[in-house]
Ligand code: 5GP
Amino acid sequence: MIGGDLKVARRGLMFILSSPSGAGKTTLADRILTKDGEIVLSISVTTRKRRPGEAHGKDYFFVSEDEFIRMRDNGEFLEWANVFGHFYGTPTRLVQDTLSQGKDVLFDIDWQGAQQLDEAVGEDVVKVFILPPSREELERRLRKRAQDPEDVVQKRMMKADAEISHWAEYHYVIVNYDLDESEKLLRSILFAERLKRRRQVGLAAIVKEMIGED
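Going by the form predicted alone, give the structure for the sequence I pasted, one chain, nothing else.
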């Protein structure tokens, strides 16, 4: 089984998952977060209205548009975007504090947010794009949700085409034929990235002691 805690002190990484709506990204993210104690979800700030069952500070930080713009103009976001008429942003301080503690941060964001994070803090970023098995399956999944009206479904399908066109900008791409298999692949990527030498900040001290250097 792939996983487990590393014994060497390390800096956390930003694990980005992107996909068109309906490709399974959110389900996969939930599985990773449930089973891996070394990664936490990045909580975005948004101007979108709270949906039933959502909690402020757990699902999102819900703010007014004026407050969002103030935070944006003060440089408080690592990235931000306007999605379907609502603003979303990633708070810088919360993420940096988590990384410095050796924890990873999972991001459920679109290609625009991924691009902004990559430009801002490239070394900390690992980008994974989740593809649906087919466009037909993607549309079927969106309709099965039965939460959005027809015009919204069509908008999401048009947006999906634009999002999928950015697949080549990601470090890894997974076609989500099967959730269990896709989860295993994601966990393999995450653990391998944690082992990269530049992230294991405690290695130098271990090697120094091993070879008897003062």
Second form
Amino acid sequence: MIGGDLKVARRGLMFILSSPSGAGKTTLADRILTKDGEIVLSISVTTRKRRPGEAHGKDYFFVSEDEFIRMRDNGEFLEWANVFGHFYGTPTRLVQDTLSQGKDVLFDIDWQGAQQLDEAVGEDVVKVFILPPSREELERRLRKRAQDPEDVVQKRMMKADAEISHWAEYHYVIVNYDLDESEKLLRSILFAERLKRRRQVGLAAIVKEMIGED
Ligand code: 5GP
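Mind pulling up the form predicted together with this ligand next to the form predicted alone we just looked at?
Starting with the chain above, the whole complex follows.
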């Protein structure tokens, strides 16, 4: 809707969030999804083990490697990747259904998935990278998560470095100094992208009528 009585249909967009773990991406995604009824989470399929507190069908669809490969070979994924030893994939169905209703889809996927979606669908993709405020802060957050041995923490830091090295492939970058502020910034990006002229389907016809052209 652009105001007044005019209702303009919208073409849904694919809103991709990537970051190293520990940068606040999941919290930001949850906040957007809770407050915005026009965007739906793409729930990925994964072969990694379920962590405590995670639910099948809510956080991920947890499947065996055989099942994942069957789905992949059956062409059921829009993109898929091996992320540090586990398979992750985006099921095509939910994305297509959501976009066809004129709603947006939010993706919490890594740089490999972001690249593939960009190549496959191009202009409907908006890619946002979330950076931690500093290396020290990232390390502090990764340590706080669990009382892990030093080598595990260092492995996490190396994974973070690998993900961060792709920051320049994204349309937008938010340095997450403060969650409330970052949430505002993320919503601003989403709102502005929704207003892009080419995403407002039927606008030309409405304006034509508005200015009295035949
Ligand atoms: P985690 O196992 O910690 O939930 O996720 C590990 C990484 O895999 C994160 O960077 C997450 O964004 C990414 N990921 C989750 N689902 C998908 C997916 O469907 N495709 C791709 N390419 N990456 C994913």
